[in-house]
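Below you'll find only one chain, the form predicted alone, shown as structure tokens.
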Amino acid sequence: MGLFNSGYESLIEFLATGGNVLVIIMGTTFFMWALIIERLMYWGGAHGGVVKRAKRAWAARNDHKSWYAHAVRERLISEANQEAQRNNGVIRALVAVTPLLGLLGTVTGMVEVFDVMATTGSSNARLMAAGISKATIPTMAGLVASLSGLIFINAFDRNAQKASHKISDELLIE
């Protein structure tokens, strides 16, 4: 219990040091990672079921030559592709937003530094330390969050593209 309390207190202290923007970045990052975990679970097991369902639907058809059969095949491929790419756009948007939130933290922290300089009339490093930490920590957090999401979104896009090609090859046209 003591370890949990000390970790929680350290987190609260870190969030206070980074300012309000850091809390927003943390919430955005949790949401992005929830979507990433959902995608990891999809690629870990659910995608195979989607492919099997499309293959069964295609195999159950007697007609594989007509215009209507081609339209059904395209629909099956499109449905599998939509499942493979679900939430990728949201993750990609969050990857793009988190560095901008970090930049917002930089600007608000620097405004705080300039406020301290204006009110005290000096450039005392101790007085400006809080503003400088509010300027730098959100920037770092935004970049780290963005990079962590960027790695996964590239892998998800690559997996979706490969899966689309593979299912196109497996639903044979006679």
Given for the second form:
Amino acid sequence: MGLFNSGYESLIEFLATGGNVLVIIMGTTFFMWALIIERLMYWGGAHGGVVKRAKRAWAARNDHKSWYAHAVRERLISEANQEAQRNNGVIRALVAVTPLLGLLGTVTGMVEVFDVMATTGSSNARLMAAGISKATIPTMAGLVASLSGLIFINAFDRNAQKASHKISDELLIE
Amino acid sequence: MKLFKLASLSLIAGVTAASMDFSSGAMSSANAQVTLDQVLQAVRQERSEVSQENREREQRFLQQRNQQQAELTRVRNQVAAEEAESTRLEGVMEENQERIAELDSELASKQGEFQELFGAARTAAADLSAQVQSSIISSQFPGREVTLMELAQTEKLPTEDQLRDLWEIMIQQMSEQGKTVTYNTTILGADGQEQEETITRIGPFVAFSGDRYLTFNESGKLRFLPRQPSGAIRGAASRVENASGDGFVRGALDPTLGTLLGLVVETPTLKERFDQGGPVGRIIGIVTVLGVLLGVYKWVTLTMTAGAVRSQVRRKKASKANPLGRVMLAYENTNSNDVETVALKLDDAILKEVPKLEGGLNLVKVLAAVAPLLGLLGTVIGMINTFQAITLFGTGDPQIMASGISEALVTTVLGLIAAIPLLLLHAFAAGASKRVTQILEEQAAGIIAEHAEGGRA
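Please show me the structure of the same protein in the form predicted in complex with its partner chain, now that we have looked at it in the form predicted alone.
To see the whole picture, the full complex is given below, headed by that same chain.
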């Protein structure tokens, strides 16, 4: 409990030094990671079920030769691909957006630094420190969030491609 | 020989004079017969008159000189008297000064240690007076600084009452610093008129009335801050005002005794910030509004279309209201049984649907890409303005450069603020559009085949 409390307090402190933009980055990162975890669960188990269902549907058909059969096969493969690629676009967009959010934090932090200079008319480093930490921490957080997502999104894309090839190989045309 | 010459000369002169008299007498008239004797008589008389006159004048001058002499003597005497008086007075003054010094030293020796005490009291009074004058607490107890200033500036020895006032005010100031009180006082309204107001004060830190914060100015009157702090801080003020006295309420206080609240007025609002962006900032604003409206519209309509297509997959009856239904209708209207003709017809129907689905998405993407570029444009324009200001006025005054720098930063911020939601909206809308197109391009044939086979079976 004490550990949780001190962790919570240090998180609050970190968010306070990073400013509002850091809170937005945190929300965006949580959303991205929810999607990533959903994908991890899919590749951990659900994908096997999708492939099995497609194979069963194909095996249930007597006709594996006609135009109709080709059309149905395409549809089965496309459905499996859709399942495999679900949310990939949004995760990729979020990977692109988090560094931009970090940059936003940088610029708003710099605006704050200049505000301090304008109102106090001095270049007191101690007064500017709050603005500078608001400029640097979100940049770092944005980059970290983006990199963490980037590793996974590339793996998911590769997996989806492999799965697509594999399922086309497995649904045999006579 | 010489004597003879003189006599002959005077004789000539006498003759000449006589002949001249004679000729003039002869010329003037015959009845005014003037003899030389008469002339001589007249000349003599005249000379005696003149000398008489001169004697009289000489007499007068002498008399005047005597008078002046007497006057001079009198004045000299006066000066001597005055000098004597001055010397006497100097003596008196020296005596008096000696007396004063004597009395001073007597005073000092009699005051003894009290001398330092009174000095300390005066210093303390001056310090406390300055502190009291700028303290919000003085709005509750006006006029305290007058008593203190009297004590600080007086030449005389402080009276017992003044000394008592000093420590009473000191203790009052101390005890009031720990109190939160509500009281009535006059404040300066926005129109410069005084008005009665119930205010709440937390120690010497902040004062507020009806969730609006007040500042204490040099004239010793409270007035409302021209710009109030944010809603959360004002909420804290009204919580403190409405506190019943049980338990704790959370309030906001200004540990700098008003300096931070003063800076609230300096901090620009969101609207002012946006205006700092200049024309480029406004263009980015327009781009953002257009892009967000279009993106949201596309996302909503595409999600609805995707829903309609999914329900169409489950139903056999083709509907004209969704893209997949229209493709299926195109298949049903084909009479030919030739597979290639059917395939061509389907492709044709699908090609008609796809542009409708994807239309507008690219515009959102372009706007998302353009917004940061516009921000960069604003940055560069702002920097140009800054350097122009430096060229004209030098780097002495940072305030002159401030507007260019804030334009540069604000447009960058606006560009990023525009780009981020547009990118996300594009991702969502493109995802929905991609799902529908995939269903149309890859599955339409399959769905139709399934339906056809189902119909045949």
